[in-house]
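The chain below stands alone and is given in structure tokens; this is the form predicted on its own.
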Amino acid sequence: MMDLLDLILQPWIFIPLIFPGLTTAFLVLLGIIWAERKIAAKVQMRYGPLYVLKPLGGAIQMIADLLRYLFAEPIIPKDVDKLTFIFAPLILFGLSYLPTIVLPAGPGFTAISSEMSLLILLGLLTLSPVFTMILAWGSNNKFSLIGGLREGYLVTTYEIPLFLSALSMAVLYGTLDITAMVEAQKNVWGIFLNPLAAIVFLVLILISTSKFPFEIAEAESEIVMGPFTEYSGIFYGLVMGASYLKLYVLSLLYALIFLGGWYPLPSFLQNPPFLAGIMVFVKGLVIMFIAIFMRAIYPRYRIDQAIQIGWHKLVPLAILSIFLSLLVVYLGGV
């Protein structure tokens, strides 16, 4: 029994499967969608999930929805590219979860330790939008194609400033290793050293995960569900869940590079890394709640407005954040 426990606690198993990997990601996926519905309903004074376990406000509604997706018939239209239609959602979901392998759950506790872990994570994040566009094309549906094109426009808008704002923190800390970036925040968190990069990165989390006011690729009032229009059953569950998984990954990354990661937890509580992981998770959860709260208070931008915000505001601000990091380093801030 102890041998099995020791095996599970190995970082190359624990991180991909437990935290921040598949098990935690799955529970967050269920909880955050339920919370998004409840928060929006409360703010807008309407009903959210309620009747499935009514005493707890419909807390297991997402489990009921999951069972519905699992047992509903996945309809495959006859005119679609079948291989693309079937496998693209699976790959999209997997790629949205994959970056967790380089996220540290505590000091020195990561599945893949690399001095370039930030670049690896950002590189893996760039793969999932490609498959969103592929599945849109494979659906052979005009609404899906329009949604896929919108996703393509948004990718060119958000990826450059996303990389720049993240790399500005690498300039600030003098490393591309996420664990080392956390250790550099032992005394002062990154959000205080470079608030410009923190604000830009937070907005880009909303754009890259299609959260309001940037739910544009799948604008149901205009193009049904955009790239995902033809999907049903478990396939729809996968494509819908992929954006929430990406939100989960980016929120944890935000907690690690801007919010001090496992600090201010004292060193004697960081090993074993369970408490450190809880600290990172709680901070990431705060960012996720900020993202889902936007649904309740903001209307959706048009595609041209989002692109204009990206190129005219976020790109210049992301470039400025690099210069701000250089200035802080020059003044001896880190």
Second form
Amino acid sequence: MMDLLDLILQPWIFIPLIFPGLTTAFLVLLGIIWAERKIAAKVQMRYGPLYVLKPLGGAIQMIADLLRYLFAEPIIPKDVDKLTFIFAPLILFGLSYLPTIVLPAGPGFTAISSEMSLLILLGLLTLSPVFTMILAWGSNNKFSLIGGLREGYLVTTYEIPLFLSALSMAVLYGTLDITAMVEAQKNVWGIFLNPLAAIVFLVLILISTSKFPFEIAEAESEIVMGPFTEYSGIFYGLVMGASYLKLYVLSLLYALIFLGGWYPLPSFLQNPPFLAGIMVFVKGLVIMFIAIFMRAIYPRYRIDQAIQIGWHKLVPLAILSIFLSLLVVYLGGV
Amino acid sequence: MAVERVFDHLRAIATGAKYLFLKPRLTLMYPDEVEDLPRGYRGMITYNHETCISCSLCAMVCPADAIKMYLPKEVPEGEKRPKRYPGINYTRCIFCGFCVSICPTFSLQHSTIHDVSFYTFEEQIFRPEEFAKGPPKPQYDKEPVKVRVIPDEERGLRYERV
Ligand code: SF4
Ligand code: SF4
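Having seen the form predicted on its own, please provide the structure of the form predicted together with its partner chain.
Once more the chain from above appears, this time first in line as the rest of the complex follows.
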């Protein structure tokens, strides 16, 4: 029994399996969608999900939804490219969750410790949109195709400033290792040193996970469900979950490189090292909360407006943030 | 200019945050709470067979062709020209109330019943005999709380228990 526990607490099992990996990601998935519906409802003076476990405000609504997705018949339309149609959602979901393995859960507690972990993470993040486009093409549906093309446009829009603003933090801390970046924030959080990069990165989280006001690829009122129009049953559950997983990964990354990661670390969380992950998780939750809160406030931008914001505003701001980092380093650094 | 836009965004977010914590909501918890409907509410139609004079005005005026005049199911003995009486088709009725207004003998009236469901299309067609029995009563699991709608300057609507 103890051996098993020891094994699970090894970083190379704990990180992919417990936090920030599968288990936490799954629980977050159930919680965050419920929270999104609940928050949007409250702002609009409604109740939101309520009748599944009424005393807790319908908190297990998503479990009911999950069961429904599992037992609903997944309809595979006649004219789709079957292989793509079935496997693209699985790969998309897997790839959205994959970047969690690079994230550290505490000081020195990493599954893959690499000097390049930020680059690995950013690289892994770029893989999943490709599969959104592939499944949109494979669906053989006009709405899917339009949604996929929009996703493609957005990828070209957000990826450059996303990388630039993340790398500006690397310039600031002088390292590409996420753990080292957190250690560098022991005294001052990155968000105070380079607020420009922090704002740009936050907006880009909204764009890249298609949250409002940039929920353009899915745009329910215009193109049904965008790339995911033809999906039903558990496949729909997977493709919908994928964007929330991406939000989860990016929020944790935000907490790690801008919000000081596990610092300030209270003494009762110092030992064993993975307990520090609780701090990261709480900060990540705040970012996720902000991202889903936007749904209740903003309407949707048009695709051209979003691309304009990306290229005209966010790219120059991201480049500026690199210079800001250089200035901070020049003035004394961290 | 740009600064103003930033403030606009902040204002929008602040408004959202305010509503997040504003307690009362507009939802009427329907099967548990039911609105106490005012007089003159245009619900399903009640029909008084005793006072109807078979004048057909209701069928004539109905803009949705929901009312038709039916021959009685069994024609009484020796009756050469049996009278026709109105029946209603609720799949067509738009609850405009013209039939109620035009009926010279006030045989047609509005009830406040509107929340009834049917299993089949045919069930929604009421021949004169069923029409006279009145619309079906809505079935609740437990007795609902009656509430009244009050216009509210700040929120638009408010519910008050009767
Ligand atoms: S309420 Fe209007 S639509 Fe309905 S039966 Fe009467 S006249 Fe016809
Ligand atoms: S208008 Fe009134 S009296 Fe005339 S047929 Fe219709 S219900 Fe009867």
